[in-house]
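Let's start with one chain on its own, the form predicted alone, as structure tokens.
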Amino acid sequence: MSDTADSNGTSPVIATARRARAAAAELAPLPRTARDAALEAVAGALTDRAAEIVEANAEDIERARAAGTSDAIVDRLTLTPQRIAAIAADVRDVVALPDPVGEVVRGSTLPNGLELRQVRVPLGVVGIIYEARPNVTVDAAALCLKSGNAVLLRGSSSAYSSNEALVGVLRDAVESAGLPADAVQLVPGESRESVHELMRARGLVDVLIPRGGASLIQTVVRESTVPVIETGVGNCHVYIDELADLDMAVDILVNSKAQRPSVCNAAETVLVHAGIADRFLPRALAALGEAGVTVHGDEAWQKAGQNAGRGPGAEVVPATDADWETEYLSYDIAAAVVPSLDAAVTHIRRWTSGHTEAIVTRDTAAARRFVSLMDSTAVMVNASTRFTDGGQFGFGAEIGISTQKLHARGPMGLPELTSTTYVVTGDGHTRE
């Protein structure tokens, strides 16, 4: 698609946003049955046209490999018939979720007899700016359609062919079910300017949701005139308290870090109370080493690593201030020994991104104090940070994990893709 303005001087991005605005107005009054039928059509079309999608995806993979892209990123880009079938199954899962539109959040009859209801309504036009993974194209579209929103999809140029094919399939399916095709659109253009235009389309786009690395998220937050829901960079912490069960602590630490290190809810720092450091560090180093994790440790962790000698254990390298603020997304973890729970809290509040923190302890008072002093979207007590996830929370699906404090916070499911309207019903009421 071209970035060039049309004969009226309107850029393709703005023209696309205007079509989305019109589509959103058509979607808003439709019943759940219409939206669910469209999603069923989407799921069927994805499997029926899988070969077409895989062929387009091969173009992205070829370009990525020619550019020397890492195997991990190539794997995230790759779509196979099996992966497409799984994406289609996810769409059907969204169909089964409760409909947030029309839900009465609260209601009452006022003393003057007016009936007051606060009702969930679609946000309108939702823009998603994201990186690499073409599965996000379908996930985001499905969640937006289910909640009655039109969606503008701006994926990375590395997945452009895949996204173009996917959006073509989605549009055809949506239209076949009687919904406006423009409810799902790919933002035209592969240049940075197309992203900037989307971020400046205030009045046409109701909200932007960036999904990706810290640089992408901060760019959108800083430069957008459209309201932004800030999703989470995950500098997550695990604090091992003095009264922790050591077996439990090792299991939670390793799971938090190594079960899937490339995601935002993986742990990036472990803090250990000095009262149990002598007993816990050797066990932790052995378990982390077995999982392939490198420890960026303070002096206590470095000494523990040296004492381990040539036996099995994680490699320990000196930590710097940069390590405390780093979201590694790899088999690396920053590590320190702290003199108290309050010292752990001070460290976390200085360096956290506000995503997820965990405490491992048998002391209920310590757990309560830790929870009360945290300022993050989720706090785990004797549980892995990896549970901060819409599916794990029972929300069915999520469009991202918000680390802001306004409107949506934590895993964002369907309710977070709605706003509310107050419906006031009277019987000829006038105000004196």
The other form holds:
Protein chains: 2
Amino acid sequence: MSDTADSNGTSPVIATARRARAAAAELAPLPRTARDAALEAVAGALTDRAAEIVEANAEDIERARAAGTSDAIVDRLTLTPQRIAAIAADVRDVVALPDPVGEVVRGSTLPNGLELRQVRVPLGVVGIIYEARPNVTVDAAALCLKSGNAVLLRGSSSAYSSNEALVGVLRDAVESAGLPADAVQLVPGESRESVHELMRARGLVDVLIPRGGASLIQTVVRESTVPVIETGVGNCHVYIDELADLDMAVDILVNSKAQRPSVCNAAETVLVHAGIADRFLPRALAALGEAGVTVHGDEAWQKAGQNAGRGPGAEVVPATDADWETEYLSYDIAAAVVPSLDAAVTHIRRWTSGHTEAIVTRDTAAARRFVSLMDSTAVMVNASTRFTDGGQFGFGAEIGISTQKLHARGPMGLPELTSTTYVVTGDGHTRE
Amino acid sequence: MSDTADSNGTSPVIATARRARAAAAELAPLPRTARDAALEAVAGALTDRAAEIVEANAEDIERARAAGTSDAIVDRLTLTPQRIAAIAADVRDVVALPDPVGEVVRGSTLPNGLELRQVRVPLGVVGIIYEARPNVTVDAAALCLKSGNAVLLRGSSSAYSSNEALVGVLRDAVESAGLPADAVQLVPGESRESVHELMRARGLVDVLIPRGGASLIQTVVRESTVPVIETGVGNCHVYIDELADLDMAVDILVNSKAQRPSVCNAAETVLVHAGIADRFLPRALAALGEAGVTVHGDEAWQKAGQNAGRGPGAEVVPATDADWETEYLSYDIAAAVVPSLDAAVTHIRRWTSGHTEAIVTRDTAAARRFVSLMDSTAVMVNASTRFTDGGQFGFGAEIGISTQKLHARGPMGLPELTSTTYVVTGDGHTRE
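Let me have the form predicted together with another copy of the chain next, following on from the form predicted alone.
Now the full complex is given, and it begins with the chain already shown.
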């Protein structure tokens, strides 16, 4: 029980979750038009009240600067009227997406005449625990509302003032459209204890989605009794097969690693078939070097670096086991030469986080074998790992990328924020 | 770490899970023909080695009798050559079911020409913790093998000898068909500690499915770090609306409660609209009484019982809150009169375990409102709650009935034993 529990002994977090549960019951039967109207109201209110949001955001920025936060992170925290307008535009994009609720997933008339329909319904109460920029507050709320869910938002304490202002605007807008304001709530308290209470609110919260670094996600996965959808840690691999097109292989490798190294679908390790190493390693080292990437290589890569002499990419740092398991999220890549496709498979299965793996090959049999032996969210054949993304996949929205196997795997769009129920209609049917 | 850990400090349970993981990697790429051949071998071996199984079963029966176990439970534990032949026939039925693995769930060609396919793949390692009869051992193993998963079986200690014999036969058969024997394993040890180790084997076991009583299921849900699919507790409701056809209402009520009271989709509470109570309660009491059902009723039902005088069903036991939440699994039913459909909804949402609820009504608006306000696995309109069942739904097989919202909700067939992966095929595609 929290220090600030009320006279009934209910902590503020649990009280919030109870209100969310009641709001979810009100949301569930609403038709699309009602939910879309609320989202339109949200988009309008964000623009109308941008000044107030920017003011609250200034407090977070001031605190961050006083704490010596880097310019890059302060920039990610910063909201401007232009950025708020872009966030509002994103909400309008969500309005335009198809409604997942009510979709008949499967249906049939049973031999006895019973009509069976499996129908998508909201999950209920979705908790999002995130470390990211304040725009996530609005994105997550919009996707949850669109899919008929009440949302509990637990952002980082560094963005608390911004989140408080944003959620205030969201709640007013939702209420003005006739929906319960408690459909969108900030989890009260900035302490870790409030996260722990949220993780133990089984029966009130239907699912928790942690978005952020590996340590946040692991804590939630380990400690939560509420079901969790694990997201986003990506130790992604690119395997260059013996029969790869070398130009294509260089392009895919550099794109996978360096097009945007800070994201979960960037590559962290490259494995090269020994039969092609002599020809491929010098070209890869040059191209990676030019892109500003440091290679952490095995002996073969180190030797190739020495042979390359001076110039970009020539210096190969010796790799250790730590490199095989690291998600660098930076201009670094681990690199090894493997004797066979199956050796690449063994390496990947041992070290992967199960996000995205790519093979570059002209050999259909190799592609087929590689695909069949992976145990990851996505497998790319002759394409960059960077394509594992809700937007790229055409889902129109993404609440995160699940790296677990239950419920949702890969980019999660609106259907992944729903459950299903069976509706069975008869005419007095009883079982014999 | 267990007392019987080996020299590397690995407990027998964890060692078993590791072998299952390796077997799962071998199973994943196998085509249907290989998995079906193994199941055919299993069916054959069960019949061929029935004597050996019956002999092991006799040890369990002897222990059960010595412990004073009831005849009914001893009967459920008992295997005869005829019962084993029936189990083998069930395995052959599984062979005939469509293969869930490799099904393309969705697919499209993206605007940039990338070919996107979402494909069903095995989950990997499935753990089943069950209290039920030894036939579950074979059923669960067959469904897991069919769907390309390795299975870890943890049956009740009362059936340990039978399960050991059955798993021995299964492993030999699987191996004779060229599949890894470790695709089917019994979790070693009869202690509770072995269950706890299984629940903590996150990363080795992909999902745990507890099948059995509420207390087993709650323990697993609370303590497991391995993802769990919650099954089967059913506090199911039948609501008789003001505009119900009374004959139909009596039939559905009696069938829902008394056709087989020991199962999770049997009704445990009946709620009757006040506007129809005077006419319905006497008929319901007579019919329930005739079926041997004791009514635990509110004041209105008690009064109806008194008015009925002597005769079957006349004696109504006063109901307390405990009755609203009890899953009797017996010839007992809780009963209340409610002032409106919405009051019935409120009662159900408060007390239900989220399994199956039924409405009996001729009013389309009432049916629609009831369906939209339920938050359960299945909602029956003018049909018995007893229809929530994989066999009845035409799934051909059922590993359990999920009462949770993530991954699977309702009867789980073969597709629910799979995950999906995205396979993306390009021609050197990179992101801009």
